[in-house]
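Shown here is one chain on its own, the form predicted alone, set out as structure tokens.
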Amino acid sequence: MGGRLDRIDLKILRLLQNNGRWTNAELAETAGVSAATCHRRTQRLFDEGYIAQVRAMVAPRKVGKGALVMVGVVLDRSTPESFAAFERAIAQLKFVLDCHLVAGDFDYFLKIRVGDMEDFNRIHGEQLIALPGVRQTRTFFVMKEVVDNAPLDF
């Protein structure tokens, strides 16, 4: 099939996106195909990169990371070298969940999980503002997570 998805592939993707714990037999039955066909198709979806990984969604509060913080970052220069240095450094920070290069008032937006405001204040002062090329940060504490990590609509 090489890059083309049919309705069965799409159904398998939707099912797995909503519940990554399906057994192959359950997935096959729900998708309306044999277990062998389901296994082959699922493996191909992994092999071709449609499914990047399967992992558990851990409840942040249960592990002491209940505060969600968004940080806008402005670099001092807009050069490929500055971007590359920042990206290499930010990729090493385990508390950064997401980092996106954006257009607009900021160069990057970061999504960070911490225990509380004091935890973030320490991280900000010791690590974020010390990242290569950072001229300015702007912090947004999330008051309520209305939609978080929703399944893709396709």
Second form
Number of protein chains: 2
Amino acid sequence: MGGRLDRIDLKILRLLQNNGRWTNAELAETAGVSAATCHRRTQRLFDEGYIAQVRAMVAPRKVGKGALVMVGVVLDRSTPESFAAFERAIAQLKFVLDCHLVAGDFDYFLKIRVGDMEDFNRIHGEQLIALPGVRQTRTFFVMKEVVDNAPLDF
Amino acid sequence: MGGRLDRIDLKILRLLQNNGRWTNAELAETAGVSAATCHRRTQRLFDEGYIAQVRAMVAPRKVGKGALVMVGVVLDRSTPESFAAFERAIAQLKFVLDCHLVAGDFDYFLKIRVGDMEDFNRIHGEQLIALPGVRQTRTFFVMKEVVDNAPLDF
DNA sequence: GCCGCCCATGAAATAATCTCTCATCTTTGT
DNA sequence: ACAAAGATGAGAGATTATTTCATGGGCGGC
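Next up, can you give the form predicted together with the DNA of this protein, since the form predicted alone came first?
Below is the entire complex, every chain and molecule, led by the chain shown above.
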């Protein structure tokens, strides 16, 4: 078996993406191979990094993080040091789910989860605009989560 | 035990969020309770919806989805029917990871995973601008994923 | 075409883990 | 302080993961 994924591997990956709690026996039957083979395949998918991790997806509203906010950020200067400083600082902020350097009208796009708008307002004033090199931010409150964190299609 | 989460529940939730493959015995030891109690706690967290699902996080680059794009969308009309039609259509598009109705300069924000820029360009021309009621889109190619899908902080 | 090597496969045995039962203990309300 | 309700841990039994081993299929060399 070379480095690529065959039909069976893809099936296992897709099944585990939709439900990481399948027993090996169930996986095996659905994928159409024996339990032993399925187990080896799955282990290989982990070992070779196809599955980065398995995560319990905690329901945000259940733990008081029901509000989602997208934030566009523009920095003062477009120097490597400026970018690096911003990125170092953002990594400390636990409420930041996504932070991406983008091409376009903004330098960075953030996806942030907080309890509510008031919560965000405080965070915005105390932490976001205080980040190193931030010239301006544009906030987009999410009014409805149509699709959030859909599984990867491959 | 009432409807709220105590210190043990939170610990279990956080552990499972970081690694959904802990054995119950390991979870129990780390959380500081017996295996039986840990098992019951965990099952309750599932039953009561604190854990929406357990998902294997597939490495995007490993399955040919290494390119990330953020897209802002503006619709022609701001009517409920227009929004509904757009949302119905977007749910069919498997490459859309996030789709959020936002307040601000855009109506919707999309997070999309594709193979590469060429791939996106085709999809943009063939599928995105063809979505019902779309007046304009603004594309932000992600040049660097600083933080992607960080675990929830609670 | 034939042979030999390599590697993947499945059945079965073993080891580990989960899941439930029960007696005990803690908490809560009166 | 007492009774009821619920949570807990130890252990038994059931389930599941993981390894071992013999077999079969594909591929290259001759």
